[in-house]
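One chain follows as structure tokens, the form predicted alone.
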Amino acid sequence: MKKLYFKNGQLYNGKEIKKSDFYVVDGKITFKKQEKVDEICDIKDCIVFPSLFDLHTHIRCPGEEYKEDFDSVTKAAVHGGFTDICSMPNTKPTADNQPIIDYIILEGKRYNRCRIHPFGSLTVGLKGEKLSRMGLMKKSGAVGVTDDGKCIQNSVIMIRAMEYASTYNLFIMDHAEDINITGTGVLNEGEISDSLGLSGVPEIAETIMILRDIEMSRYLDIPIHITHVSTKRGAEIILKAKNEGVKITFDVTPHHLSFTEKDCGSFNTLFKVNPPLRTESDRKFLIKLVKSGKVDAIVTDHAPHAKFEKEYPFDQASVGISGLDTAFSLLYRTLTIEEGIPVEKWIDLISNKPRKLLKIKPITLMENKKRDFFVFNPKEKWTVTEKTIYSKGKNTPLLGKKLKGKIKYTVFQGRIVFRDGG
């Protein structure tokens, strides 16, 4: 393994940033001087976080390669300074057996440039239907349970699933949405809905499966995540059933927090997500409970689709943004540069908290440890394209913008898996 050397550079060491040089030498960081190495890196004007870990992320495989596949998937993380990613169940064949668990492990095992983390169905084929074998999938690896976009409406299957679900300790998440209230609705129901003449999604299809998912939570004292928050409502009631008492988490997603209803207004697919984007008084509010510390973690919700699939109109077109090549320099765009929160407020809540949630050791970049890193240029401007883009996912709103902020490496295992420029 090649020794490595940063040299002009400063550390975010978990509560504040400071100037060091350092090594990493079989894998683990050291501070002492190395008289010989392989390789120097010099990142003048960089800050070194931890590696960055995504709760959410929609691998398509198996079965919808054409959209994204283990290699296009693992080289965007890295080129977003994800080193960690966790692999949703709507694949095809789902995720709810053990051998597409397997199959998820080992090619990202093969790949090598980051792990994987499956998360398996809660049921069969996401059907809301009959719990899929949650023990089996465990044992293979899985380290969590969700229906993912597919959100269970019957409630009394959804208790089972949670008592299934927490006798292995499984971390169990929800997308909130009741499917009789979203109807046919495309975006977020108000006076861009209706000025486009297109059919809306009221904000309590989200707030009445949120407000189910913690009454249960609370009847069984089972813990619950609910995935990609989107409206200042459903994030009151969360922080209230937290106060409480209730064993409820939550994250927020880069483009709930950067954009707005109004965004879609020129019926551009590209801003067409599920949960719909919100109004600027959502978005502000959940900026303002990322600088107050009160989110739980920020997800990408990485969804990835071929060109053609955006190119319908916009009731008919696929929901979702690829954004795992993306997500860091966005979030810095709009959390610190806009929003004036310094990065260090931030960063643990797409690094160190999701691995909390999951009971995964955080990362703190200190001596004699193996850790895995990226480093960040906060000055140096980049253009988002398709050829900067490593996911097979085009389909960002961001496409053609320029962002500053920049990632230069990222380090895995000790290993350098991203340099920008080759």
The other form holds:
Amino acid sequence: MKKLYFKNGQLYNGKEIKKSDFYVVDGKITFKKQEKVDEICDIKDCIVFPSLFDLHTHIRCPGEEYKEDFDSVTKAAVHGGFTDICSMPNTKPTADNQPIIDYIILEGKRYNRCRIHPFGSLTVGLKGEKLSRMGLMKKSGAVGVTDDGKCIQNSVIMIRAMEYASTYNLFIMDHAEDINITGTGVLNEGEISDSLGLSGVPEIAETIMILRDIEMSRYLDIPIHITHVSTKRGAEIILKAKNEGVKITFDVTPHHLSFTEKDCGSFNTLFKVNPPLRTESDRKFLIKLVKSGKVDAIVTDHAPHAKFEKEYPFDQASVGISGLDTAFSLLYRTLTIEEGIPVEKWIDLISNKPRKLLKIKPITLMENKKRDFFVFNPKEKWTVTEKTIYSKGKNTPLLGKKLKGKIKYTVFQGRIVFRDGG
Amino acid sequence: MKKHLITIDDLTKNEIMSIMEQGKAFKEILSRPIKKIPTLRGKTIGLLFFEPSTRTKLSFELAAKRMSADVLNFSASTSSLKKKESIKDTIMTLEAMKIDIYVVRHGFPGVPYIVANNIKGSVINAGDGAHSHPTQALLDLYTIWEKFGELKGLNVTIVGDVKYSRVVRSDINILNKMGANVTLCTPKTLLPRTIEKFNVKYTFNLKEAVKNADVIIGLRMQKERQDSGLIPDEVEFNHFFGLKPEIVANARKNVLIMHPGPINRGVEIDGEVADSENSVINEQVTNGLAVRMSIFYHFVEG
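For comparison with the form predicted alone, would you give the structure of this protein in the form predicted in complex with its partner chain?
After this comes the whole thing, all chains and molecules, with the earlier chain placed first.
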């Protein structure tokens, strides 16, 4: 294994950002001077952080390789500073049985740039009817279960799914949405939907399901994680339940922290996402919670699509934002540059906090530790283009935008798996 | 004048008045024995109707033909819509045929923008989902302007399916712009939730809504609204929100009764009202022709 030398940079050790040169030898970090290094990386102006962990990635494979494949999703991940991504089960076929979980893990290892931690589905085919083989999936390496994107509507099935998942101690994640309330809605119900004549998705489509999940979690005494909370009210309900002792956690996305319904005002389908972008007051509230440390995680909800799928009318365009490549830079813009929250105050939300939620060992960049990390230059600017996005899904509203803060290297198991310009 | 007419926001007050004045001139031409003029000779107008339409399409087609333009008809069946037909691909094909003005009707909001972004010529929106229908608003305004001359301070009451109506959105925009007072009347389920931002008054009481009205516009009640559970049925709707003689009696004496058509007799409007002396429903069709000629005239110049 190559000996690497990172010099002239700063390192975040979990407490503070300190100037320090270091080496990577046999995959371990050491500060002791080494003879004969294989590569010297001059990382002036840069900060080294523990690698990122995404709890919510739509990898699209198997089945929809025209949107994203194992090669492109792992490239996008490491370009974005992630060495761990959790695949969502809405693949084709659905990840509702052990061979699909085996396949995803194997393919992830084949490219060997980062780890893919698969989520299995709660119900067969995400249909909300019959329980998936959660036990066998766990045995194959599934880290959690969810019917993401197809929230189980039938409450008794949800109760059984939660109880059954808890038998195997599986992490349960829910995309809280009452699909009857959503109906034909395609963006937040509000001023923009009403003026454009598009059907809106009201806040209660989310909050009613969150309330249901809270009551189930309380009654069953089984932890539940609510993903991509988009509304102020939704977050408030969760925090209140937490205070009352309910074992509930939640995450938010970079796009809900950065954009609002107003961005859809010119029918720009790149902002079409589910749950929809909400109001400025929702956005500001979620940022406030990040600031005060009340959010449990930030997830990308990376949802790559082919270009033509976003060229349909707003009603028909595919839903989702491609996020792995840009998540960290976008968070840096929104949280640090605009809101003045230092990176060390929020980086855990997208690195070690999700690891802890899944009971995976967190990363501290210290002597003699086998650790994954990435190198970030907060001063360097880059333009988001179809070429600078490694994901096959170029569907990000940041296309054409300039971002300050660029990832220079990502190191996975002692190897440089991404290098800027390389 | 802008290149495209997609919403009323594309027009200034002066431009709207210019369309009105020119429309008057075209209406006069339409009353002559020879109704054809050479204004658009050599120009090609493409009628892209991705959604079934009878009246609007006939109106645009005749307006184009009266002005000597060549008319190209493109109608997509609803089945190809279901197949997620790529609008961009369709447009690129038509664009290769060198079309000057595209008249676009589509069931989904925003489609005229997709067309506009992929062509060199102009787009006239003939209705996109529940978003916008500017030519209907212009012909409605023309009908009111022709009768009253002044628009400022007029009381206009709009009754019916507000939430899903492109006509209402465009009518509100143009009437607000010209200084008229708009009152809406419809059950809560058919009212946009952010109605407070629309700069209109609204009431659930029809009698109150039409009080002192100079103009009453009825809207077609789509059968679909019952099917999706937004109203119980036509009988109840007619009882509370149907335009009946005894209701209209509360409006001003010379009130104009308007409707974009086609009307549902006995649902949103009673036959007696639709056929009354105050009704200008058929005149709206003639005005539509004149106003669409005027729109072509303005946008081909622009």
